[in-house]
Structures are given as structure tokens and as C-alpha cells.
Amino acid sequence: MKIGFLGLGDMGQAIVPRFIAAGHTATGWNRTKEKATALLKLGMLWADSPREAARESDVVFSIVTDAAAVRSLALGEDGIIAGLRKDAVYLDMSTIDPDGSRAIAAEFAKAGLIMLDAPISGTTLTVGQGKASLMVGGDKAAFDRVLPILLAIGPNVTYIGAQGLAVQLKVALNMTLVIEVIGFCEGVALAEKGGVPREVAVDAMLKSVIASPVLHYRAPLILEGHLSDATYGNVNLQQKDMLLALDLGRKMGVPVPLGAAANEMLSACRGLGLAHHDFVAVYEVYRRLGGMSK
């Protein structure tokens, strides 16, 4: 197949591979062409526009940071929705507010086109080891047909249902996956403060009950000296995907206690500095009040 890749930024730079490895042509594009260097390199084709990577793929996909930077890109003069052929599939991998990602889609189904909302679940580690997990909503029809190249990148794909139910879904799971990685830090500086070595109360946590795919290949950035700006997901992103949580939970009237509590911390973090980090610098946050560290 011949696949449009829109967003080369980490996930990107994770998943175009996986599609050339598997046989599809790929042909990328994203704001500054200096991102694609090595993607290039691989194989893949370069567009010099969201039109013009559409008008040449089966399949388009993308993966930006918010709901303004999907509807330029999809919407545009210059966009997916003015290139994309009526029997082409347009999935957006990126986690953005459900209505804004419902909204974009009504104006694919209004020029007779297909957009289908595709959030993926993982980080670059776990799409480079073929164990991302997606999500997808819309017609069901093209999602059949696109779930082979899906396959590509995780082996778990999951239909979720109607336009938009699959990044809201996505917005529950990331506020899910923070407010875990954050009682692992509470926890672990809890025991730290009480006398259990840091290096041993974390081996101690993943060897136990709690112990998930997430806190595996995260809890590890808490040990001294390993929390570096290369990061799975730094503060502000994780940030921006808790402020859609909070925001999902007030217009639909459930409450997001635990949630609003993790956002907190995070603001924490970006108060002393550590928004450039993972955002299990949040232990780093623990220690501070915890008075183990300046």
C-alpha cells in the first residue's frame, strides 16, 4: 500500500519504519523537512505538502500535538482533505479534545471523505518493539480495511466504536497512565524517606503486584542520575493530555479527583523547572517535600 505519514516528531520517526519493513510505500511530511533526514535515508518519500502526500497514498495518517495543529494540516488550503481520493482512509493518530477530533471528521464526511480517529498507546520503545496498542473510531467499513496495515505497527487493535470514541478513550487512558506513574513515585519516595534505599524499593515495586508494562520501562528514569531530557513523554505533553481529561470529565459531569490531583503535581513540576523531563521527574517533586533533596 502506499502510505502518507504526517508529523515525523518521535512517534513518527517510531513508526514510519515499521510500515517500510512491512512492504508499504511511505511518503512523509512534516513542518521542517530537517526531521525527515533519516527517514529519508530508510526509503521513504518525501511531500512538500499535506496535499500532496495524500494525492499519492492509499492510507494517510498523522500525528501532531494538539487540535489546532490536526486541522491546519487536515483542513488547509494546502491539506489532506484537499489531496485524499474517495477511496482513500485518513486515520489522525494524535490525542486531542474528541469533539475538536469529531468536528475535523465531519468535514472529510461532508466532501464525501473518510476520517477515521486512530490514537495510538506506547511510547517509541513500544512501538520499535511491535507492541503498540491502537484504537479506532468511525466507519467500521474502512476500518476493516485498513486493519492489516494497522497490524504493522502493534498487534493489538481494537475498534472502539463511533467517530471520536477512540481518543476519548485514549484522553482516559493517558490520565490513567499518569496518575500510576505518579503513585509509583509517591510510593517509592514514601519508602525512601523511611530508610529503603531508593534503588531497592523500586526493584522491590516491579517485582511486585503493581507492576505494569508502563512502570517496567519509566520507573527505572527515578534512579540517581538517570533522569535525562530524553524523555518518553515530557511534562508539558503529559500535561496538555490531563488538562483534555479534566476538561472531557467537566462537560460530561464525572468526577476526575485523582486525576485533577496528578495534574497538580505536574504543575509542580513545571514550577521548578522539570518540564523539559519525563514527567516521572514528578519523584523529584516528592523529594523536595519530603525534604530528601534541595
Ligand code: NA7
Given for the second form:
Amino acid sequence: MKIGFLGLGDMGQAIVPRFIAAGHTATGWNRTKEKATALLKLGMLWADSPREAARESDVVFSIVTDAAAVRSLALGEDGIIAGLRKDAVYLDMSTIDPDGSRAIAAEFAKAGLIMLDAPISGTTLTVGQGKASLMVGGDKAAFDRVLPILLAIGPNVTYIGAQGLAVQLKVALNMTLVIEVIGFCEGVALAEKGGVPREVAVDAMLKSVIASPVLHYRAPLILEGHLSDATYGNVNLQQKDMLLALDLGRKMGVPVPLGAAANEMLSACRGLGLAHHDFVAVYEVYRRLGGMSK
Ligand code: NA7
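Now that you have shown the form predicted alone, what about the form predicted together with the ligand?
Let's see the whole complex now, leading with the same chain.
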């Protein structure tokens, strides 16, 4: 199949090679062209605009930072909407607010075109391992048509329901993930201040019932300390999703007190100049609050 791919940030760069490896033809575009260099060497073709990428494609994906970015590349003058064929399908994989996603999909529907919300849960690491999971909302028949292509990303593809419900779920999932990891940081800090070496605390906790995939792959970053360059999701990106969750909770009348507390810890990371580190930098915040020396 011919695939158009817009947004070659960390996630896009991890996903496109999976399509190429599965034998699809990928045509990519990114606002900053330099980021495409490695993918072009892998065989990805370049398009000069989202419209051009969409024109020749059977399926078009985007994955960019926020709703404003999705709007600009989907609905702009040279956007996907200007190039997408009626028999093609557009899937946005970004984590954005459900209403914003539905509003963009409504513009496609008005033009007789199909857009699905298809956020991905995973990191560059889990995408590379084929372990990321995809949630899809919108037209079920279109979902059934693109399912074989989605399986190139990973085996866990779930149809969630109507337009916007997949991003609704994704925001809830990311909030849960952040609370879980920050809870782990809090527990390790408590053990460490009491005299348990950090490695021993982390090792024992990962052998206990609280262990989970996300704790397993982030725990090494906690052991290295916040100065590690590795990042699966920096503080700014995670806080974007926490703010989406807090906003949804407020609008719908669903209290999310643990989400609010976790979000405050992300603000503390930013205040300490740790915004571009993986959000396990929260561990460093606990260490400083708890009076632990380096
Ligand atoms: P990155 O690595 O920060 O990449 C962000 C991407 O979004 C990158 O391709 C950016 O282009 C692009 N971007 C950001 N703003 C715009 C605008 N205004 N117009 C066009 N393109 C834009 O993020 P990830 O890949 O980790 O995550 C992307 C999404 O998936 C996000 O919603 C996560 O929550 C999940 P650039 O290279 O800066 O020109």
C-alpha cells in the first residue's frame, strides 16, 4: 500500500521504518526536513507538503505535538484535506483533545472524506519492539479496511468506538501512566531516605506485584538519575497530556485528584530546569524535597 506520513518527530521516526519493513511505500513530510534524513536513507520518499503526501496515498497518518499542529497540516491550504482521495483514509495518531479531534474530522466529513482518531500508546522503544498499542475511533468500515496496515505497527489494535473516543481513552490512559510512574518514584524515594539503596529498592519493587511494563523500562532511568539523556517522553510532552486530562475532568465533572497532584510534580520538574528530561525526573524532585544529597 502507499502510505503518507506527516510528522517525523521521535514517534514518526520510530513508526515509518515499520511500514517500510512491512513492504509498504512510505512518503513522508515534516515541518523540519532535516529530521527526515535517516528515513530517506531507509527508502522513504519525500513530499513537499502534506497535500502532496496525501495525493498519492491510500492511507495517510499524522503524529504531531498538539491540536494546532494537526489542524495546520490537516486543514491548511496545502493540507491533507486538499489532497486526500475519497477512497483513502486519514488517521491522526497525535494525542490531542477529543473535541479538537472531532472538529477536524467534521471538516473531512463535510468534504466527503474519512478521518479516524488513532492515538498510539507506546514509546520509541516499544514501537521498535512492535509492542505499542493503537486505539482507533470513527467509521468502523474504514477501520476494518486499514486494520491490516495498522498491524504493521504492532499487534495490539483496538477499535474503541465513535469519533473522538480513542483520543478520549488515550488521554485517560496517559494520565494513569503518569500517576503510576510518579507513584513509583515516590515509593522509591521513601525507601531510599530510610536507608534502602536505590538499586535494591527498585529491584525488589520490580519483582513485586506492582511491576508493570512501563515501570520496567523506566526504572533504569531512575537508577541512572535525572541526568540521563534517554527520554521516552519528556516533562513538557507528558504535562501537555496531563493538562488535557485535567481539562476533560473539569468539563465532564469527573474529579481527577491524583492526576492533579501528579501534574504539580511535573510543574516542579519544569521549575528545576528538568523539562526536557524524561518525566522520571520527578524522582529528582522527590530527592530534593526529601533532603537527599546526590
Ligand atoms: P516530538 O518528537 O516532539 O515531535 C513533534 C512533531 O510535531 C515534529 O514532527 C514537529 O515538527 C511536529 N510539529 C509540532 N508543531 C508543529 C506545527 N505547528 N506544524 C507542523 N508540525 C509540527 O513528539 P513525539 O513524536 O514524541 O510525539 C508526537 C505526538 O504523539 C504527541 O501528540 C504525543 O503526545 C504523541 P518539527 O520536527 O518540530 O518541525
